[in-house]
Structure formats: C-alpha cells, structure tokens
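In the form predicted alone, a lone chain appears below as structure tokens.
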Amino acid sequence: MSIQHNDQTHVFSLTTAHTLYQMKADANGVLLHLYYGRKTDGEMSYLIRMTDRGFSGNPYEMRGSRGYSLDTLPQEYSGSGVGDFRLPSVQTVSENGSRSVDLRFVDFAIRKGRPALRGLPFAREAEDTETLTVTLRDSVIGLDVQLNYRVFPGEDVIVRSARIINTGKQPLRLEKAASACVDFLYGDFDVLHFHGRHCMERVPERLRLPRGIASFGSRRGMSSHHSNPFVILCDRHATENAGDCYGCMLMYSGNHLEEMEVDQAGSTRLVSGIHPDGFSWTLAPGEAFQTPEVLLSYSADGLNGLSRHYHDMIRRRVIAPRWQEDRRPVLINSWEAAYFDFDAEKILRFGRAAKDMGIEMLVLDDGWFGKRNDDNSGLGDWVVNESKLGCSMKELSDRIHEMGLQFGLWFEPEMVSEDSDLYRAHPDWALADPDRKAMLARNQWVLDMSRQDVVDYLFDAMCAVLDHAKIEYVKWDFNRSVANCYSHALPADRQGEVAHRFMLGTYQLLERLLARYPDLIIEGCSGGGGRFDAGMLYYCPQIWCSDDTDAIERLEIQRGTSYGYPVSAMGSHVSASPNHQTGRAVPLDTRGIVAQSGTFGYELNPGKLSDAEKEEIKKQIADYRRFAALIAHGDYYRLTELNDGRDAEAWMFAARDGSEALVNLVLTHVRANGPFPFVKLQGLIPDAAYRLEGTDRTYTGAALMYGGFSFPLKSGDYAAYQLHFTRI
C-alpha cells in the first residue's frame, strides 16, 4: 500500500519507490506536515518544535500553549486571517464580509482511482495508484476543503490538489484557491524558476531564497512565454546529478502563480495554484470549486534526477495513451517557406520535395481561411479560402496524400479578428469591457472561451473542415496575451470567475475534438512556447517549443524546457540559414542535432536547397528513424552545469536497460588554440563495454562516466557533435 494511516496517532505516510510525504492530524485538528523527502522509516513528527515566538499568538483553545501557533506550526493547507500570518492557501469573502478560514481535520477516504474532475486536464491513472482524502472544515462559515493527494509509485510523484465546498446556508466568494501548500521546517533552499518572452522561453534562472517572499507567475490569460508554472526547491549545494531537489508543476494553462516565503525562523512555505489577482468565484450552498492538479516529486539525485521523475510522468500519466509510444512524423511547415504567400501549386511543390528527402508530413500553417493575407484579418472565419488556395481543402489534402504525406492544419480557435464575419455579426463574443476600448494585438480580440454558444461554434466550425478533407494533424496557435477580461455572458459579481471559465472552455473543446477525431495528432502552440504546459500536454502530446528557430538560441530554450519537460513532448524544426529571427548563420550538420532532440521537422523552403542539403536532410531523417525511440523514451541527462561558463552545450540519452547511448554536443564558442571539449557521461553500467559507432574502438562504462570523454577540435561557427555508443 502507498498510503497508510495509523489510527492512534493520525499520521498519514505515502510512500513511492524513493520517496516519503508525511503528515498528521493532531489534538486540535491541525493537519500538520510532517516531511517529504528520501525514503524513512519511523513517525517524522520529532523535527517539529515548539516555542513562543513573539508575535506569534495562539488559536483560542491553545491560549495557555505559547509554543503552539498556527503562523510556526508546518501545515498541509494554510487558512487565512485566524493567526497565520504567512501564505494564505485559501481565502474567501462570507456573506456578512468576515474574512477569515480556520481549517480542521474532520475525516478521511483511501480508494483506487481517483476523485472526479471534471472539466480539468488530469495525471492518468495506473494500475498501483492510490487516492488520499482528507477533509478540512471551517464549521463557523460553512466551508469544507478536500484535499486530494494521488501517489503514483513508479514515476516518485505525489499529485495534490483541493475541491472547496460551501456546506453552509449561505454564498461564500472563494478570492484564493490554491492546488498545494507544502511547508519545508528545514532547509536552505534555492529557486529555479522558468522566466522569458516570446522566442525565448523557459531561461533556467537560479536564485538563493531570500527571507521573506517570493513569486513567479502569470495574469496573461495563459501560462505564458514570461513565466512557467513550474519551479523547483533545491539545496544550496544542489548539482545536475546529487543534492536534494523538489518539484511543483501546476497542471494548468491559464494565469497562475507559485509563492515562496521564508519565514522568522527560517521555514520554507510553498503555494502554488490559479493566479488570485483578478479571481473571485462565487459558491452557492452545496456548490463546489475544483483546482487544478500539482505534480510534486522529490529526487536527492540532483536535476536531473528529478527532471527525469517529471519526464516519466508525462510520457506515462498525462500524454494520451495513443501517443505514448509511437514515433511522430518527421513534417515539414510552410510558415518560413511561405508565411502567407502560397496557392495549392506551390504547397504542392513544396510536398513533392519534402517526400524526396524523407519527410512524412506537410502541414498548411497561417493563411488558408477567410480573408487572410496578413494577420490583420480573417480570424474566426474559419471557411477554406478556395480562390486563394485554387481548389478545396479535400482536393488539396487528396493530392498530398495521393504523393504519400500525411497533411496537417493551422488553427487559432480562440481568436477573431476585428476584420472578419464573425466579429461583424457577434461583437459581443468578444472579451471586452462595455463602453472602453479594447486593447488588440495583431487587430485580434480574444474569443469569450466561458461561453457555450462560442464553444459549440468553433467545435463546428472546425469539424467542418475536419470532416471534409483528410488531416492527420492540428497546430492549436493562440498569439496574444488576454486583456479586457469580461465577459459579456456573465453579471457584475461574477466577473472574477471568467478567467478561469475561458481555460475550462478551451480544455472542453479540446476534450470534444479529440473524442471525435482520436488519431488527430494536435500540436499546441502559443506564439511558440507561451502556453508550454502539463495542462495543454494532456490533449496536445507535442508542443511547439519556441517561435524562435535559431539552433542556438533553441540550445538554451530546450534545455530549460527539459528541466522539467520530456524532449518527446518538444516541437523541434530545423529551419533556414541565415536563421529568419536571428539572421545567424549555423551549419545544417548542428541545425539538425539540435533539433532531432524533439518531435522533429522542417521549417524552410525545400525549393531554396542545394543537391548536397538535400542529400544531408535526407541523412539527418535516417539518423533520426535510428534514434527516435532512445531520444523519445531513454533517460535524459544534461551533461553541462547551468551557467558554468564552458563554450559548449552538451546532452545525451542514455536507454534505461544500458544497451546504447547518444551523446550530443554544440560548441557556442570557438576559441584559437583552445582546450578539447570535454564531458563525463551519465546512465551507463559501469563493467559493461561499449563501442563508439563508426570506430572499431571500445571503452566501459565506468571510463566514460568517470573519466569522462574528449572530443576532437573543430573549427567554424556552432560546430556539433554527435556520437553514438552501443553495449557489446
């Protein structure tokens, strides 16, 4: 059994294959944590000590207990305004403007499965998971919190989240509802948090905890190029491979926040969960609000121990079970080739290249629909443009597929252009304030996702291109941050709520397509890497990375994505050189190493390629279809430290049974006379041999992880390696 209770003292213990999360309901109520960490033996309620701190007071049946205070006490989930003066969990509004949640343990259920969630994205259950319930209650307002705890043993993960009840006679407004809180007693932590921007997502940045608080998030509407909901606790001293490392990724793709505060006496509290700015929630008597998930995971074997918790989780518990093993296709798309000028004839051409040279797939990005020659119009009109393309979408697809590729679309479902029929005949789809101006980006307003009626028109919409013509594959764009947040739909007091009524619309139509099409492969994409999340990865099991297709701006992009993302989730394309955002110039040997460490694609115009490109793209497709399922399914290890000031980036894949590894490296500065890159392997058997492919030449294991291995000098910009070994 994963999760145990014992009835005299009221500890709760889940246990995975590592890792240990303690915690207990003590004399008063108070569900304490206890610990989460390496795997022990033994009721961890020692570490907790008592003592009267000053401004620190005490619940009212505790009043002659000076040490026992509920802002020093570790808890699983923190109330509000009752004494702890830390980070609130939860915070709501009564009806006669009292603000205060003092939460007590009142029961608890240990089932299989899990509890319903509806609407929200979800870790897929297997066959040894456990589900915890425990109940808090506020009896003096009516509030009830289940907090819900899921432990997957095989993947070292715990999954939390909270369903809020309003068990009293009158409405309550929920004002915070968090996913998780969990309260570190010791520890000396740093951060490291997911920051960026559009065509540069996801920079690792590491940073000492200060005292008092901090936080990352997102009011975007999304979860956003600027600041990814996922962060990670580490020890001081913490490495790629040893130290003490915890996890928390929301599981969720609109605004969000996680919170950090160290306290008086150096404890740690963490709260993730749904961004509170800007969120109310109204709850009627019997009604019930649901979080979304937190995948928390534990490892003492560094970053990329933990990273690779987080990649098995995703591959096995939130990816669709129908993609979990199978290759992607290899696809080229038109947007660089072509961005909006291109017919049917020069997509066409474009396929009959891309098949010569291996590729399987052709997408149609921007541009088919509507009136849509530009990005000023057309949004939301989601009808073939046939004058423009010269035929219909089926006739276009037919002949695609007549040459043997596979045919993929572009959507942006959640947009309408002010220029387009629907604007025109539904203004108030639209997310908008009454009587103020809107602010737009690209001329497009955000499509009210919180409304049924808008809902059901894309689902439609879509399905009527969908059903006509053979596509295989959807890249799910969404380009630009959501302001106005009103909508038009909903009263005054409900405002608060519509936010996060959008996300549970974008996730229903998302659930639906999928329903009715589930082969369709759906990419999802936001401006590149703006809605890069396990939320999205539950329907969409591939995700754009970044609109910015430098590979060596990409080099920096993926490899904070790793950190807590798989590269089979990764949308990865080599495009052209000079690159179109950057104008950099790198070697197609190093653009396509780069990016065969994702789903793997073109992003350029075949027509503008050289015999001799050509011939490489073609080696580059070979040597991918070789090593599709080690890069997909090994276990990957960043062979570099974060900001070590060495001029080269280097990663590999290694296969979990030790048969073979794939070693990778890009040298981002070449200096006169320099020293020999250099690196030491991980995720090989020690006494085993192993052959580098293309040599007649043997090493063990333990010599190349521990004493590591020297690669020739090259010369040129972004030179790249890659080196194959195989157990013999």
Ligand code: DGJ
Second form
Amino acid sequence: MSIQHNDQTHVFSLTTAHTLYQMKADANGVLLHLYYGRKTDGEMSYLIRMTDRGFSGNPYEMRGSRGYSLDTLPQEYSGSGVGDFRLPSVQTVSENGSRSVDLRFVDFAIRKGRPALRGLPFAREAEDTETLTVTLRDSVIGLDVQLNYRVFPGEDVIVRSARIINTGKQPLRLEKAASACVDFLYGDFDVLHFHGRHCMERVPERLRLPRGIASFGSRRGMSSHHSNPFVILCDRHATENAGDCYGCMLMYSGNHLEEMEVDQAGSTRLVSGIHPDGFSWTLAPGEAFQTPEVLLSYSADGLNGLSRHYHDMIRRRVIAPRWQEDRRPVLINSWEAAYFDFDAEKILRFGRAAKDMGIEMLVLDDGWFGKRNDDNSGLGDWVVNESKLGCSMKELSDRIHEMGLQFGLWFEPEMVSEDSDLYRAHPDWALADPDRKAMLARNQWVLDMSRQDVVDYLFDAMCAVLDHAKIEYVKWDFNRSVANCYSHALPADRQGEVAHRFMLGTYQLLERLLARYPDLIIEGCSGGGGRFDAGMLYYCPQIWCSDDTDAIERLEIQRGTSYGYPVSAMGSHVSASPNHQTGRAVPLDTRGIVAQSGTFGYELNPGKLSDAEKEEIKKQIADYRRFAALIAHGDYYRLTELNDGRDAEAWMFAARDGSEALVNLVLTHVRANGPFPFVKLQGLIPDAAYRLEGTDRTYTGAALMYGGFSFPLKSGDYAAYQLHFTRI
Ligand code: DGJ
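Output block for the form predicted together with the ligand, input the form predicted alone:
Shown next: the complete complex, the earlier chain at its head.
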C-alpha cells in the first residue's frame, strides 16, 4: 500500500521506494503539508511550529489562537484573499465580485486507477499505482477542489493534479488553476531552470532562490524554447551525485508558470500550472475544470539521481507502450540536405545512398505539399504537390520501400499561410482579434485549434495523405509562438479559454491519429525543441531537440535536456561540416558520438560525402546498433559538473545490471600541453572486473568509479573519446 490514512490523526502518507510525502487535515480542515523527502517513519507534524507573527492574521474561528495563521502554515493547495499572502494556487471571481477562496477538507478516497483527465495527456499507471483524492471545499462560493495524488513507487514519482468544480448555483470565473503547490517549511534552495531560445534550448541556469517571488514560464501558447515547464529545487550544496533535489515537471505543452516564493520565515512555496496571464475559464453550476498533471520527484542522490527518476518515469509511464522497447529507426531527414529544393528523383538518390550506409528510414521534410517552395505559402493545404515531386506520394513511398527503407513525412498541422487555399476558404479559422491583422511569424498564422471543425479538417486532410501512401513516421512541426489568441467561435467573455482549448484541440488530433495509426511514430518538433515537454512525449516518443545541429552546441542542449528527459526521446542527427547554423567544423566521429546520445539519424546530403566518410558512417551506424539498447534503457550519468570550467563534456550510460557501460567525452577546447582529460565513472559494480573494448586491460568497477579514468591527449579541434567496458 503506497497510500495510507490514519483515521485518528488524519495524516496521509504517500510512500515510494525511497521517498515519503505526508500531509494532514487539521482540526480546522486546513490540509497541511507536513513533509516531502527521504523516507522516514512516523508522523512529521512535529516539524510545524507556530508563533504569532505580526501582520499574519488568523482565520475568524481561530481568533483566540494568534499563532495559527494561513499565512505561515504549510499547505497543500493555497487559497486566495483570506489571509495567506503567499502565492495562491487557485483564484476565482464569483458573481458578486468576491475573489476570496478558503479551502477546507471534506473527505478523501483511495483507489486503484486514475482520475479521468478528459483530453489531457497523463502518466500511464503501473500495477501498483494508487490514487488519493482529497476534496477541499469553499462552501461560501460553492467550490470543490479535488486534489489527486497518484503514487508511482518504482519511479519515486508523485503525480498531482486538481479538478475544480463549481458546486454553487451561480457561474464562477476561474482565473488561476495551478496543478500543484508544495510548501517546504525548511531548506535553503537553489533553483535550476531551463531557459533558452530558438537554436539553444533548455540551458540550465542555477540560481539561489531570493526572498520574495521568482518565476519562470511561457505565454507563447507553447511550452517554448525559452522556458521549459520543469524546475529543480536543490540544496545549495547539491552536486550531480549528492544532495537533496526536488523536481517539478508539468505535463503540458501550452502556457505555463512555475513560481517559487521564499517567505518571511524562510519557507519556500512552489506552485506550478497553466499560466494565469490571459487565462480565465467560466464554470457554470456543476461544471469542472481539470488541470494538467505535475510530476514531482525527490532524490537524495543529487541531480543525476533526480534525472534518473524522470528518465524512468518518462520511458515507462509517459512514452506510449508501443515505443518503450522498440529501437527507433536510424533515419535520414531531407531538411538540411535539400531544404525546399527537391523532386522525387533527388529524394530517391538520397535514399539509395542512405540505404548503402545502413540507414533505415528516409524522411521528406517541409515542401512536398500545396504551393510550398519557401516558407511564405502553402501551410494548411495538405495536398501532395505532384508536379513538384514528379510523381504521386504513393509512387515515391513505394520506391523508397522497394529499396528497403521506411518512409516519413513532415507536417505542420496547427498553422496556416495567408497564401493558401485553406486561408482563402476559411479566414475565420486563423486566430486573430477582430478588426486587427494578426502578427505574422515565419509569414504564417496559427490555426484556431479550439474549434472542432478545424481539428476535424486536419484529421481528414492528414488521413488522406497517410492512407494514400505507406508512411511510418510523421514529423509534427510548430514554427511560431501564438499571438492574437482570439477565437471567432467563442463569445467575448470566453476568450480567456482559447489558449487551453487550443492545446486540447492539438491533443485530440494527436490522439485520434494515433488511434487510427497505432504504429505511426510521430516525432514532435517545434522549430527544433520549442515543445519539448512531457505532454508532447505522451504522444511522440521522440522530439527533435533543436534546429541547431552543431555537435558542440548540441553538447549543451542535450545536457540541459537530460536533466528532465531521457536521451531515448531526444531527436539528434549527424549534420554536415561546416555546420549550417554555426559554420563550425567538427570531426565526423565526434558528430556521431553526440548524435548517438539521442534517437540517431542523419541530416545531410549523402551525395556530398566522400567514400571515406561513407565508410565511417557505416561503422557509426553499426556501433549505434550495438549500443542502442544500453543508450535507450541504461542509466544515464552526467560526468562533468555544470559549468565547471573544464574543457570537456563527458557522460555515460551504465547497464542497470552492471554488465556494461559506455563512456563519452568530447573536448570542447584543445590546449597545448594541457591536463589529461579525466572522469570518475558511475553506476558500475565496485568489485566486478570490466574489460575495456579494443584492449586487454581490465579494471575493477571500484577503480573506475573511485580512482577514475584518464584519457590520452589528442590534438585538433573537438576530438572525442568513446569507451565501452564489459563486465567479465
Ligand atoms: C523547423 C524544423 O525544426 C526543421 O527541422 C525543419 O523541419 C523546418 N522547420 C522545416 O520548415
């Protein structure tokens, strides 16, 4: 039993393999957060102390106890306007204009299975997953909040969400609906958040939490390149391998906000959910609003330990079961090979060369449909441009399959070009404020995915292409931020719902396509990694990590991504050198080693490769096949500390049974007469012996982990090392 309730004390204990999450409904019905962290025994309520803090008032019924204040007690889901002056979790406006929410415990239920999330992605339950639902109520305004806690013991993850129900007789306007709130009474935390930009996503930044509020989020209608919906709070002294770390990952691909407040007494509140800016949702009597899920985890084993929890969780409970075990095909993508300039013959030439090197799938990127020879037109017209191709999509796909390759195709479903038949037929299907020309980005507009007719059109249009030709893979792109988020299908007072309804429309379209094509791989993409989040990963087993394919830049991008997401989800390709984004020249073996720590593929014109390069690529692919299971399912460790000033980036994969390990190191700065690159390995069995492939040398796990391993010096820019150790 991972969830326990004590009838006498009303303490709820949620237990995973290594953690305890505890809360208590007190005598006033306030649901107090008691503890989250390393597993302990017994009740942790002794941690709560009360004192009369000036300007922190008392609920009316506690007027005799001046130490009892909602402003200082740790709570599971904060209300608003009734004396807790810290971050609210929920905000409403009643018909009479009141904005106060005071939530008190009503009852609870513990059950197997999960709450219905209606159209949202969710963590897939395991055999032992239990759900606790605690109902809080504000009987004055007629509001119930059902807090759901789903416990994943094996992954050390607790999944939270909230269902907010109007139980009154009047409409209620919701203005904030967080998925979770966690109060840490004690602790001196750093926050790690993941900022970025197009072509440099998920850059980790570690900051000491200031007094007051720190927040990160996106109002771009997408989880964004600029701020990933994932934060880590860690002990100020935590390293990659030691120290307390808490993760909070929102399973959502739209606007989001992660807020942290350090209060007057040094306690920290963390609130995560849909961004309240621009959000409002009208609940008629009896109606409910469901928030997305948040994946919470704690590790005492530093940032690497926390990352491994999320990697396991995403690999087992987020990615569709269809793709959890299967190795994804090694693919070649046409984008950097040809951009918009191709016909079927050129694509077939790519295919023949790719097949000779051992590549397994060819993906035709942007430009095959409508009128689309640059990025100024055609989006929305998902009709094959046969005159450009010189044949039908079926003929092209058949010829690719005859070569022994699988075939994939690019779409950007949620967008429309002004110069398109779709826009000319349905101008009201684009998001745009009345009487105002909407912002253009990449010369395109955003379709109103909150409309069922738009979703239905896209479903039919995509099915027509997918039914016509044999297509095993779709690259699902999204190339701009959402502005002018106004739907012509909703009344004025419901425009605050559009951004979330947009996401529900997108999720519905993904869901319907996957129901119809269960073997289709949909690779998420958003100008690279602008929607790299657990919400998209529920539908897409892999996401194109970045439009920056420079292997040296990718070291940073993939490292940053690895804090929350497994490498088996990271789309990563070997591209041409000099690189198209940076102009940097990087050796082919280094490019291979970096791309290998991902779903692996190629993004170059094979016709421009020398014979020697083709031979090297054959070997790269053969190596990848040998290591693919270890890379996809092994434990991943970052071997270099964040920003440690060294001239190398190193990481490794260790088989969970200790049978083998793959160590990678890339020199980011070569120096004359420099120090030997050096790392300490992780995840080996101390007293087991390991042989280094290609040598007769053996080492004990203890030697490699505690003594470490030093590498010979190499000259030349961006050299890489790869070591494979096998237990003997
Ligand atoms: C952005 C993607 O990230 C690229 O890989 C490519 O598909 C282009 N869009 C095509 O327009």
